[in-house]
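In structure tokens, one chain follows: the form predicted alone.
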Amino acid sequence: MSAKVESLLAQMTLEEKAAQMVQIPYAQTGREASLRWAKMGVGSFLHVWGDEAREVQQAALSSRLGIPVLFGIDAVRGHALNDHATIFPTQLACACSWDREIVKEMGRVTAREVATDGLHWTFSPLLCLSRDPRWGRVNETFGEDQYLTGELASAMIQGYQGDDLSAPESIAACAKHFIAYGEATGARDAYDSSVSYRKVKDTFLPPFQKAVDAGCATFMTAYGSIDGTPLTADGHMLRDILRDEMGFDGFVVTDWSNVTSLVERQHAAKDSQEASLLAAQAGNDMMMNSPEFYDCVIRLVREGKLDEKVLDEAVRHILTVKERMGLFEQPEKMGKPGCIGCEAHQQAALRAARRSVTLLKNEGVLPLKNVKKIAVIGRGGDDIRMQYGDWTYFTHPEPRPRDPVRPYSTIREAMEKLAGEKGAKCVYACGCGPIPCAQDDLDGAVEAARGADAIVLVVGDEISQVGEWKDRADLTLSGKQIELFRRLRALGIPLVTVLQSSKPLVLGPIPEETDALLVAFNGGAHGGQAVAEVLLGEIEPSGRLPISFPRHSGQVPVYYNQLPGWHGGKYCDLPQGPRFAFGEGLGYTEFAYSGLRFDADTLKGSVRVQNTGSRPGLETVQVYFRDCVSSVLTPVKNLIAFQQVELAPGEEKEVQFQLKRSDFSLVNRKEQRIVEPGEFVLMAGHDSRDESLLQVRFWLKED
């Protein structure tokens, strides 16, 4: 225990302890009330920065004990609520890179810019798994797989926190949402996840365990519930599992108004006092936007209904993190002046955008060559709000109809510039977007495209279809986008379709009928440039899907690591499997695999990969395994390792990988993680589909 923390705790009144456990939203509370809270010793504020944050901090430092305020912000894709900051692709888009260093760099840049605004803490990364794409928050995740999510989340945490949490440019990370939030029944946001604790430990805990192992400073509880028990009131999950089993030693913050929701939404408590009791006893240390907790918890202690030691424990956790961050010596983080949105950071966002572009089909039309006229069609091709998607200054802290701030480039702008440099003309027509409006003009779009050498059609979704409260029942491309595709297809001109969206969508006839298909998700400020560079052959597409695409909304979930046992293995009215599978992605070259080897004694393996095409390329070697016979059902395959290798035309390399015995573990019916001896299959190849993978069988002996 820290002598500094224990000394402060011993001096604190009941009121000061209660205040430390409260987080206040500045934008909703207002300046005067926020300053009063700061002088009372409140623990944290969110969504306030710059001079306003500095004023609040000075008020806190002038309180009796002078404990500094911790400022938090949703810097989930760069410091993007600041309209002059660097805006990265979404987590889902970045996950297409399958690159730990790309994601780590995103975290590091974000930390620098957040720190330069004097802030301490980001509510990121999100470690939920997107196993049902109808969920509104798919864009915020790293996709559907627990291993990939854990690896990328750990890298992002390292980027945020650096080697020393007290360093001027390091900020605290927050692993959210704990736990199984994305598994809610029917993909209904903040709804009940009807799963067992065994399932939670087997499938959803591993990424969070990696966050603990990476030293993540804070965790956030989920909105929802597990099998009817709200996470905010689940002491078994927050105390027994998170702290005792997983070894977490930071502090836990609730999500927005979670204590209030126990009364008003979930009806798990009769009033605010009972809700505050449940939340405190369960192990939540800080309550986000539930200010009534302050009066309630003081009353609970004075009435003998809550032991003050519960508050001591929570405040100890909070103060310990503040001490680790060096806030008692330097309350304000100090990034480098002028770094917000600087050129070096913009280049980092461009690198991430380039690596996120994923090519799923190419009938020889890409890269575009020897073209004199290119038609870019679709509202998403020239709408920066659609390109950005969720969690930027357009959407938070509240939706604002403000003007976009440069630098950024839409697909139209980037195509006009790059194509012009090659002597080609680029024309644009909106045609339509995801939501019908008076500006829709399919006839005008067809006329604009007539006579072009190639058409680039941009389809997708928009912010009214994305985020919290916006789960979708129907994933089909909305509006008149499919009709527009059919009319353009009828022109007989080479047609490239670009999906710019927050999630996998059902694309109707497009995958079969388009000449090429690119997935760009939400690429941030430089997403348009990255798409244009791929289309025109300036860079090689190297993205791989972190999430599977369904053929029909009624087919979900279609994640690759399903359990066996389904009679027939498919719906009788649909082909088997997803339209595009986890791990899929093409380049402008091809790769061949051979010579898969694995030694069950040393757990070392290797596979040979050759570039059989005419262009250099980056291949993501994916390694999976299957447990052939087990005491509980286990997935048909699970990702266990991945590694990227750059190959020149004709070049061949042996890719080696070292596994651990624990990589082959499962959680049994007693909720124990164990490795069962027996036969396993190891697979390696280009993506998760059986036809893409080499296989070897091996036995694991008793340990």
Second form
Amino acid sequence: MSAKVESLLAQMTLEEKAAQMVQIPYAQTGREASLRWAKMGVGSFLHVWGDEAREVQQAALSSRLGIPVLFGIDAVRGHALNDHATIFPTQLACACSWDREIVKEMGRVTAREVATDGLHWTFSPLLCLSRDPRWGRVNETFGEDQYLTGELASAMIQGYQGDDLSAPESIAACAKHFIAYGEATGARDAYDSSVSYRKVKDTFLPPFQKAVDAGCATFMTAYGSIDGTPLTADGHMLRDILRDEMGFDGFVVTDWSNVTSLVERQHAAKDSQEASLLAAQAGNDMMMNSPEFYDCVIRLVREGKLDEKVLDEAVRHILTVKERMGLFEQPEKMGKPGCIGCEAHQQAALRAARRSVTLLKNEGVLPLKNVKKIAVIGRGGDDIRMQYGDWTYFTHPEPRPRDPVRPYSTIREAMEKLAGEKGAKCVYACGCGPIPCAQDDLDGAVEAARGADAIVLVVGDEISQVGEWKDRADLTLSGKQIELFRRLRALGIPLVTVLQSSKPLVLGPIPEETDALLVAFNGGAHGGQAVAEVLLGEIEPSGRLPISFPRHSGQVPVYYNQLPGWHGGKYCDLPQGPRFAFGEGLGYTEFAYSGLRFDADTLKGSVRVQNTGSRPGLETVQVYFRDCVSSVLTPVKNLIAFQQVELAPGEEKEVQFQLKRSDFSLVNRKEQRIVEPGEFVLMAGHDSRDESLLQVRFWLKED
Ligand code: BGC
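Having seen the form predicted alone, could you give me the form predicted in complex with beta-D-glucopyranose (BGC)?
Starting with the chain above, the whole complex follows.
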């Protein structure tokens, strides 16, 4: 307990405490009203920066107690709402790197740029699991797996927060959305998740626990509900589990209008007063964009319906974070002047983009060699908005037409430059995009491609198909993209397909018929360059899928760590298993695994990996386990460790891994996390498919 915080709290009036618990959106509220809120001692603003933020801060500092305002922003892939900032690949694209350092660096660069704009706090990382790709927000996640998500999320939090939250370049992270948001029934955004608390604890809590352990300063309450209880009103989740069991000591902010929505959308409260009571009692400390909370909560305390201690506790959490951030001494973060969008940061975004490119098929056509003419086709190949996807200055705070700001390069631009340097010519034709439009010209694209030595066809989705409110019932490549593929394929020219999308899509005949398939997802400012470098063999593809690809929309969910089921758990009209599995990804070389060992006493294991091809490569060694007999069903396999190893042609290395007993735990019917001794299988190899994994059996004894 801090003396500074306690002394402030002791001086605060009921009104000042209520104001601390409010977060105001600047753009929607307007300057005058925002300044009034600041003078009332409001806790936080979101989506305002630069001079406007400075003016608001001055108003707050001139209020009776002069408590600084905390400024939050969705800097979820770099400080990308600022058009001059560095734009990274999406979280999903970065997750293809399976590289903690890449993700940590992304966090650090983002923090530096956000802090340089005078802001303190990003609503990131997003820790929901994308187990149903129809969901609109898959691009914001680290994919489908709880272990990978937890590892990358804690790296990102370390990047944002550094070792010291009060350092000029550190900002507060926000683990969101708590919890089970990605598991909404039917993948309908912000809808009810029909899951048990046991499952929540087993599957969805682990990444959030890692966020707590990494010292994450804030958590965000999800929009949805679990089995009918809105998270905003779920005191069991926010108090008993998050605070008492998980040990979280930061503050909890609601998502956008969560309190208002208890009345207007979820019909869980009859009016704002009841909604405010539910939200405060449940343990939400700060209310994002529910300004009515202010009057309601004051009235609730005055009428004796709410104990003022509930407000004290919330305000204590908020002030403690402000103190940890050093805001009482230095209300404005300094960052590093001149760093926004600087060359060093662009290089970091390029490194992330390079590591995110994932090769899924290559029938000997890549890297492109001895080509004089390359045809790049597809609207996404030359449209930076489509390359960026969601959560950049094109889409937020409001979607509006904006001029793109350099530096960036589209796939077309990067191919023209890089292929040009190698003496090859590139031609480009749009053909079509995911949404039909008047300029679609399939004939023109076929004509442009005729006579080329190779075709690079870019397919995918676009902004209107991505994000909140934009779940898809049908994941099939939309518009005329499959027709365009077929017509280009008929030319008989080597054909490389690049998927630039927010999520896995159903690709129809493409996986079977294309000569090579590359997944780029949304690679940010330098995504185009990264794709071109892989196509032309300047770099080795090293991405691995953090999410499985279904064969058909009706096949979802296809995440790899399914529970074992009767009758095969499959459909009679589709082959079993996903089209591409979790962990899959090729290089321009090959790897062979041998000698998997595991000692059940020390929990140390090792496996040998050899580069058996003729080019260098980076292999991601993936380790999975299965509990052979368990009191509750446990997945057919679960990722438990991964490590990356660089190997020259012919080189072999032994990769070692140290596991913990708790890695083999499950959550039992009493919702307790325990290890059940007995027989287990440990697996290691290239990806999650059985045929890619070596196996050893072992016994865990009683502790
Ligand atoms: C999203 C959050 C985001 C918030 C603030 C909400 O609609 O669900 O992820 O942080 O808006 O922009």
